[in-house]
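Below sits a lone chain in structure tokens, taken as the form predicted alone.
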Amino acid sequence: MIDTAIRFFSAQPPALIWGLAGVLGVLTLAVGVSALLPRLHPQKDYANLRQRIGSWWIMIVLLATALLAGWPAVTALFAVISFIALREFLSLAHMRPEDRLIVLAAYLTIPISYGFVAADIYGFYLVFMPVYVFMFLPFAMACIGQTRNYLPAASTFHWGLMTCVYNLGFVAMLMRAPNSEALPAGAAGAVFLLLAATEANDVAQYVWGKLTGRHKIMPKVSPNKTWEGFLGGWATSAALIWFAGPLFTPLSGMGLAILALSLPVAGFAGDVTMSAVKRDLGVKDTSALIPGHGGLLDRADSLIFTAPLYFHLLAYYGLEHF
């Protein structure tokens, strides 16, 4: 069994293994820090920090296992993530009672959309949600005959499907890049960099904001975010992408520079956009699913914006398959 494990890990791209090992090392360090802090500052409560770190361990193990297992596991995992995210969103949006059948139809788009990923039919995936579902669901709502709040309800359905299903699905679609592509660490390595850079941007913005934050950037939407946090996180994650990008993606030069400069901005945009949605709905978290973090949408809000941008930049500058 040990020999089988050794052969399995030996067959993986070295950059991917080292990247995952680095993430686990950072989490291990975080556990040590969370154990030390109560001794240094016994008057403070660090229970939430320990919850957050414990949840990070579970999330990282799930993602790492899926990446190492290949595209079927990543596709299945993100189909589940899309289902949970859409359920959180529709639960908060308070859909009309007469739209129960439309809600069911919305959930049915998940297996269809990820079915296109599994079948590696990029052309159908690309247009299914933004074109055909966009036309079908409002028509189905009209067939019910209820016009009360018709336009807001139709818009809510489409916005939820585009964010929770379509945009997140680009992570799984990227895993369908064949071995013939010039991906230094394979498709799994490219997905790893997307996830690592997105979450590193979130963490770096939080840390820089706590250490140096003085000037509010969007006080009416997200009062805790500052210009110092945004710029510090942007610089940190841009540097990570610039230096790690050649190890995980086929990008270099202009393509890599555009990715490094734009991905942190996209992550910030996803974060504040979901903050605006929650503020409009009068909630702090989308659910209590993930201890210390809130809901799945609270954790995936940045990825909703970074995943399609990352995918299309790689497709434009470095991938022939898409």
Contents of the next structure:
Amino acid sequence: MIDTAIRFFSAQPPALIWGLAGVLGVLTLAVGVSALLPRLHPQKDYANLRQRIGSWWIMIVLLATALLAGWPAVTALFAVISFIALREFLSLAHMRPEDRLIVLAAYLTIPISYGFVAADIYGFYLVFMPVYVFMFLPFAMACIGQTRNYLPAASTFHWGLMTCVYNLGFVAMLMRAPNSEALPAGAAGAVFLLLAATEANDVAQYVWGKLTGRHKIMPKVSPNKTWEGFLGGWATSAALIWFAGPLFTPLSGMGLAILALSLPVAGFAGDVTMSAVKRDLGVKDTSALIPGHGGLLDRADSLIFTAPLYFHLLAYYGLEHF
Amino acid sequence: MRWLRRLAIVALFRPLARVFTGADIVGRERLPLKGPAILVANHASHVDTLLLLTIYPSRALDRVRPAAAADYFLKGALMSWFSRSILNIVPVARDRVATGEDVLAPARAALAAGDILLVFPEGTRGDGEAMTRLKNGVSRLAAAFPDAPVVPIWLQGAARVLPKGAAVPVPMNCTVLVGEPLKFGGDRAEFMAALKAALEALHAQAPPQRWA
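Give me the form predicted together with its partner chain now, not the form predicted alone.
First the chain shown before, then all remaining chains and molecules of the complex.
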């Protein structure tokens, strides 16, 4: 039993194991801090912080297990994530009762889109959602025959599918990079850095904003976001990607510099774009799925923007397969 | 048959509710775990009853019984069996009110036995938006058991998962909002007004539902 475990872990790329161990270390540290804070400030309530950290454990254990288990597990996990994200989005967006079955059809594109990931047919994956679903769903809506608010309804479906299914699917697609690629920590290592850098960027922007934030950056959309948070988070995440990049990705030099500079901006963009959507819909959280965090879309908003960017930069600068 | 009901709710309805509704719940700690107690909810879909059974803590599940129309739920052998064995309904013969029969007798017996009774005072499924007029039978039950807490519950979104008349359920997020328990104060009309206000206050807190 223990032998099998040791053999399994020693067969994994060392950088991935160290990376996961580092994340668990940071989380353990956070548990320590959250246990210490109530003693320093007994009058404050830290229940939300403890809840947030508790949820982080679950999310990280799920993602780490999937990464270690390989591409089928990551594909299945992200198909489920896409489903939950799309359900949150379609439940909050303006929907027409006539489109009930279109909602069902929209969900059915998830197994097809992820099916192309599982079958490793990158070309089909690329065009299925943005070209063919884009044409098919509006056609099906036309067949139903309700033309009132037709265009806003069709656009809403497409927006939800592109963000929740297509963009998030690139995480699973990246797992299909074969071992023959020059990936220093395998495909799982590359995906690990994407997830870690995206979440670290969220946290870094939040912490910089809390500590030094003065000047609001988008008061109409995200009143809590500041220039200091954005720039501090940008510098921190860019440094993290620049130094960790060579351990997890095939990038170096120019390619790595572009990744380090652009990924934090994409994360920020995803965050505020989803904030604008939520503000339009009149909600603060997209659901109550993740205690302390809100809905899945609240947590995955930056990943929706970073995943395709990370994928395409790796594909252009370092991967033969895509 | 208790084990079959538990198995159906835990192993079948719970995962189904997760997939089809997300089963978000606000105020779960306010659900009564001991009877007699009355849960009062708005009604828009068959999903309502199943959703409430799935979000209930397992240890109190055996006690939760939905009051349901006998003319609908005890029609046909299969439906009857499902209603009695799995849902464990308390039948209400709403079609025999005019005959002067005491149609709430089974509900009173259930409360006397310490059950947690789930009541949909609208009497039928609505369109999932505003509530229709509340029938005041629930106030008679509350008057008969003045110490039983009456817990208002708003179920948001079930009409989109499975509206009245639809055959195919479609996954959409639902939110269950559990309010503070009310106690019967002595006046039935006042009690009904307080109940309606409590339900509408919960409705106002529910996530928006743009379905038009």
